[in-house]
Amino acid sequence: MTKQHKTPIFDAVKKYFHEGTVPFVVPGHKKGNGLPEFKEYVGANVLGIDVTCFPDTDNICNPKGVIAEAENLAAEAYGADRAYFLVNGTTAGIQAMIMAVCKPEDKIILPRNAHKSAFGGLIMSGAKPVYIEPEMNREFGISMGVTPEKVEWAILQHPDAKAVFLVNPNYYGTASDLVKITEIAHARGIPIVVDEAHGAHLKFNAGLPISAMEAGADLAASSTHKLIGSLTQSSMLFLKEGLVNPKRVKAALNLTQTTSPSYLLLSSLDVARKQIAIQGKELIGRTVELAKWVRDELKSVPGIKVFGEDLVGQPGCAGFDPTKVTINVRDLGLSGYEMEKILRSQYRIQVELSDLYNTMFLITLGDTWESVTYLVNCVKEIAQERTYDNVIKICPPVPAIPPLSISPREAFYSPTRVLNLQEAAGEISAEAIMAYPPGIPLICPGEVITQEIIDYVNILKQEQADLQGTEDPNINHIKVVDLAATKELADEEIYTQSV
């Protein structure tokens, strides 16, 4: 715990910066003299520790000075063996996982509900994915976790295939039994990589699902800014040795990583990862309660059903992250949306998601007595003036995985066309769907679009749900792969290979 005290990469940019050096390098703001507005606004000491590579800040690539240390104490302080600090988000962790693992035609098990960064992954590597449908909770419309028996049969199904990802937890705190789940894998060799994106501060609360690295997984990419305080867009990777190779990992991550790192992300990592080790169980065991009590409050509001610890035990569902509250609102007959939106408008409250059912606040070591008794206060307001008799909204299920028909990969290269979504069933769609957040695609590419997926995403567009993923901005038309003309590029090959 001594050296958790220190701070390896801030104490770096802190000395060059106080050293008074005259900088002919980039970045071209100067320590913010080129920006003086900015500069104005968000300090000096901001924009004179915006510093790029070199000998005394070591270098993200290869790092053997400072940013190496820093990453040795984050290794230690969650329990992996090597850690790699990520600029470019979760996102570029996870790709870089699924292409160390993974090389073009592998199989790879994963759950429908991963982030949309894992189909970019998917695409990346050239992987096929092996989809299990994770267990659902119809009453709040949430999908859970995976169990340990659907991945087992997965693997019987598919022996040749190369890794395992889980979610650990999921956006709306359930996680599923990791430990069974990594035990069942490893017994036939096959690695487990997590997306812990939402799982920074698991390690350091008993009473928190385990964490991926305490579990035994080999690879999880982690998002440090989502819970423990770091600047957004900053996070960690960590490795177990063994049956992944931390040079294959680290070849990835040069690949789907900046080689001009922002300071600003790296000393935040290391100001983390120092307060997280040192007053972890402090924190977050104040976290916790303060969530708790947030949690029992808002139970006793009519109207308004909170997703919980109550599910623990059920398939899907081995534990449970209270921080992410979570309360259905459709009884005031609102949809989370509706909800989000009043909350924004009227009581200056950004909430961390919403959902056809659903509205979610995450609360942080950030938090206050203060803030938590401010939001209780507010939900209790808007619940107290709606007139919710008979008013219950009805949505239809999530659709089912539409069937795979070419690797993702396969439908990103080849040849497409663009079709009114309306006309588009039956099609095999170019792109992926999705609402954000929480970033679940509806359909991927290489997927056959179905009419229940069109369906479901009118209904959507009747919320005014965020949608992403097509080229169109407005989702009316989409991509889908145009087989004519993929038809006669293989018969062009063809001759001219026989020629």
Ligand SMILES: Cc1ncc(COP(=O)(O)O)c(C=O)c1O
Second form
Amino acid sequence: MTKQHKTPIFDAVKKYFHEGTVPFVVPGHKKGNGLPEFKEYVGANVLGIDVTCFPDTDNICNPKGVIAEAENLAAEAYGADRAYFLVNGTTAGIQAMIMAVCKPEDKIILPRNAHKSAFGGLIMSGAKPVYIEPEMNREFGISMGVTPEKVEWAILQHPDAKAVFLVNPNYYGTASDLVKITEIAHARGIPIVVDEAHGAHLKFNAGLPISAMEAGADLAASSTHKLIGSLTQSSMLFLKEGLVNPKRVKAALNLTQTTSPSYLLLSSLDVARKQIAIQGKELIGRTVELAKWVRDELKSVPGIKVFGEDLVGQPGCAGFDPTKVTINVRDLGLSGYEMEKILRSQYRIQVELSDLYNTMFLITLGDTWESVTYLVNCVKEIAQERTYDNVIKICPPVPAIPPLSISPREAFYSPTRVLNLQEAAGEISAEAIMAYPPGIPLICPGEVITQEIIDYVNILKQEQADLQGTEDPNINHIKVVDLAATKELADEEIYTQSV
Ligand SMILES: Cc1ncc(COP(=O)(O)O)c(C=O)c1O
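Please move on to the form predicted in complex with this ligand, as the form predicted alone is already shown.
Below is the entire complex, every chain and molecule, led by the chain shown above.
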């Protein structure tokens, strides 16, 4: 038995439960006795180990016991110097990473297709974004990674940048050349911070894109819950010592994380780490095999194109994760959204995401030959029943990044007013609009709203895309910076200071 067979957190909560400890602590449900209907459905064990921090279970804010032990095992399994368990998702990790490397007004270089949690990190830290346009695949209308050349150019233009933020791989599975980009940034003493929400499995299969820690990145936040086995919301943050101060990372995490972590989440991280450390090669190998079979089957279906491996080597795609199976259904005369609806309503299949052209299926270690065969058969049946003479949807290129007028944080804290979106061209947005998933912003707080963006939102609405980000759930209205009120406030401040 190796160290990786241990599960210190899981063992501690099981011991607590099985010893019949009498709880006079939170949570108030006390082993589920206070919530019998729920206990009956989910089971006594689940509620019995739903505890939070006390001496036997350690303290997430400053771990010295079982959490510290479990985090050290995770660091070893992922080739990091330190690991931190996250119970508020990778979102909390991304916000903490940005806060750890940037203070207000510092610059951070990041791809425009970063997840919305990175934009939250900009607001929380006060950092100023220097965006890099990701490469686009026009056929699929999908964004890919960023090129080393663009990152180098951004660093040359902004040598004072405090970090380069990357996504590895992106939602659709494409990976930037992380090794080269890390070399470029490190040569100038700039740390690499990675959103690895879709990368918890990478290290365990040589055919997958390289993981952030293996590529030499300084920080990476990884959604253990997305692509391997832990419970939803549980993630990990990894650190390589050198350019980033671990104390800053811990301090930032203590701002973004709860003080009452769920031990269901923490112990699921513990067990998922053990599983992937010990059986990762075999499990991820099998997952890749299943995914490749699905890809090959779907490639042979008339009217369906499969996004993927053939892109490796093109700008912005140094590697590809085949477990993200994205199919383009345009030639079936369907939008991705319509494909999703058919699969959901007629076949009880829930897909990971869809957009104007595409639908994505996620294949993971939870899949079997049976589940993937069902998926392939259902997609084939839908394709066979289609006539191919339907109108093909038109998807104009994603609008250009609008000019940044003020920092995201300034916009977030400015006086605002609400406008009809159709009349908002030329105003500074105080909100983001995302097509979600995959969470690519069309506009971010602090940027000037353009007519092109309004037109694009109108097209997405016609397609019933899932648009989010504004207070108005229907995206008919948008909050913009109230420049007159901002000026009045500034005048008042000057007056107060001078009296
Ligand atoms: C690229 C990317 N980054 C970050 C996140 C946030 O991760 P989490 O849901 O674990 O908070 C997501 C979630 O979908 C994502 O797709």
